[in-house]
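Just the one chain here, laid out as structure tokens, in the form predicted alone.
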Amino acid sequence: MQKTTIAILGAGAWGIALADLASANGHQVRVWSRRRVANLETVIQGAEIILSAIAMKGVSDVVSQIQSFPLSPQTIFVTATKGLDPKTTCTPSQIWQTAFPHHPVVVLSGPNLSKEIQQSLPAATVVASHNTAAAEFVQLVFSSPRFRVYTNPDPLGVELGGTLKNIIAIAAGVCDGLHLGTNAKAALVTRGLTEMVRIGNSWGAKTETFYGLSGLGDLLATCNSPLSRNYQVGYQMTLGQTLPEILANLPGTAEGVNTCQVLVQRAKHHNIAVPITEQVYRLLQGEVTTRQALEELMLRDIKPEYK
């Protein structure tokens, strides 16, 4: 395909992994980071794709900055951030699309542990957009023999899968830290997926999206790997570490912590049952111990599985 100019915003592990994939395909890649001196306007100038891999807390500010710069009408925005805005509960793609209503916005999400991708281990991901041509273009840019890219027409579902599974991953870390066994872990992940579908449906996302790579796939990867920062939060809490101590020593952001707080507010407002999220929230707030959180889940009223 024609060589493309790509601006990648965010020089964390995920941003660099995506930059490496695009560079290996021969595309011109520029990387911007708050910690570096490169000017944001210079980095995005002439870019056909602007890919955001910045932490959720920085999305709105960067979007505001880019709104003041001249852009080609053909520029495609790709968001690879997994989180929810604490003020509006909006997803990253909703923030980008509101700011740039006439530009295609594509969501990139999947079971993509950055360290494994940087080691050239095989992986797959999903690019989703209401603009099919834009999704297919991004698919071509990042696809390689070691990185398989699928398209999907449900960007909200793809984005929520990658966002909501971070909360379940915190619970999975607790499960492993307490040595509760395979049966308990299987039950947690399965009921976690049910909770994700329930939340997604209330938001307008499609059920089948959550059974794909960006939902179940990402959930399995994040709940079973010590490479996951969210998993590490839960695991290390079972060792007696405080949340501030854990977050201070993590290499990067555990988006599940903020997502959990935002989601609890939204669930109350929309009357959505989120028992796992509620217990993770209480744990992060210091209201219960890891063992108490587990007991609360096990003592819930018995019920049919699919209600």
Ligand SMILES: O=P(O)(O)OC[C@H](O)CO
The other form holds:
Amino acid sequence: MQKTTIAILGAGAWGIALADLASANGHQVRVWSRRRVANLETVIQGAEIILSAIAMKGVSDVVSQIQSFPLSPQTIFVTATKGLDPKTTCTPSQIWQTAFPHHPVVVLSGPNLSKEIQQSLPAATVVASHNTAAAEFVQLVFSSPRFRVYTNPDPLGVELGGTLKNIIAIAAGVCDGLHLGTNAKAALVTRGLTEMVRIGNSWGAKTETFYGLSGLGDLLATCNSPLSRNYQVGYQMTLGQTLPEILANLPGTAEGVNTCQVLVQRAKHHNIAVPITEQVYRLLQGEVTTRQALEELMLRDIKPEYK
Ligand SMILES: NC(=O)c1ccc[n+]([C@@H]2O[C@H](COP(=O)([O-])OP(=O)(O)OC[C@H]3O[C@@H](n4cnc5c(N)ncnc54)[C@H](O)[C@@H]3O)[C@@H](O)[C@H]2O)c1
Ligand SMILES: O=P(O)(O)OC[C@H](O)CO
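Mind sharing the form predicted in complex with this ligand? What's above is the form predicted alone.
Full complex below, order starting with the chain above.
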């Protein structure tokens, strides 16, 4: 394909990994971060794709900065952030789409631990949009023999898969830290997926999306890898560290910590049962210990598997 100009916003672990993938495919890549000298307006000027790999806490601010700059009407926005806005509970793609209603917005999400991608290990991801042509264009830009990119027409489901699994990954870290065994881990991940589908459906996402790469795929990756920062948060809580201590030493962002709070709020408002999320929330708040959280989950009222 022809050379594309891509502006990558966010020079964290994921922004840099995506920049390297696009550069390796011969595209012209410019990276912006709040800590670099490059000017945001200059970086996005003439870009055919603006890809955001900014942590959730910075998304709204960067979106409003870009709103004041001139853009080509063809510019495609790609969002790779896995979080929820604490004020509105909106997803990053909803924030981008509201700010730029006439531009295509594509969600990029999948089982993509950046460290493995930086080691050139093979991986697959999903690009999802209501604009099929935009998703196919982004698919071409990033596809390579070491990065297999699928398209999907359910951007909300793809985005929520990557976001909701972070909370289950915190719980999986606790499960491994307490040495609860393989049966417990399988139960947690499976019931976690049920919780993700329940929340996703209430939001309007399709069930089948959660059984794909961006849902189950990302859940398996993050719940089974010490490379996951969210998993690390849960694991380290079993070692008796406090949340502020863990976050102070964590390399990068664990979005699940803030997502959990937003989700509990949203679940309460919409009357959705989210028992695992609730226990992770109470644990992060210091209201229960890891052992008490486990006990509360195991002693819930017995019920049918599907209800
Ligand atoms: N690292 C991964 O393996 C991976 C993979 C897929 C998705 N993600 C998602 O990508 C996002 C970024 O993850 P990361 O690992 O690169 O995190 P990181 O902590 O390494 O980098 C975060 C980036 O966001 C920027 N940022 C933070 N607050 C900001 C603000 N207020 N204004 C402007 N910029 C701000 C930082 O400067 C940095 O460039 C997260 O939502 C994460 O869930 C990460
Ligand atoms: O390190 P984590 O927990 O943010 O996980 C990174 C990616 O989301 C894995 O796909």
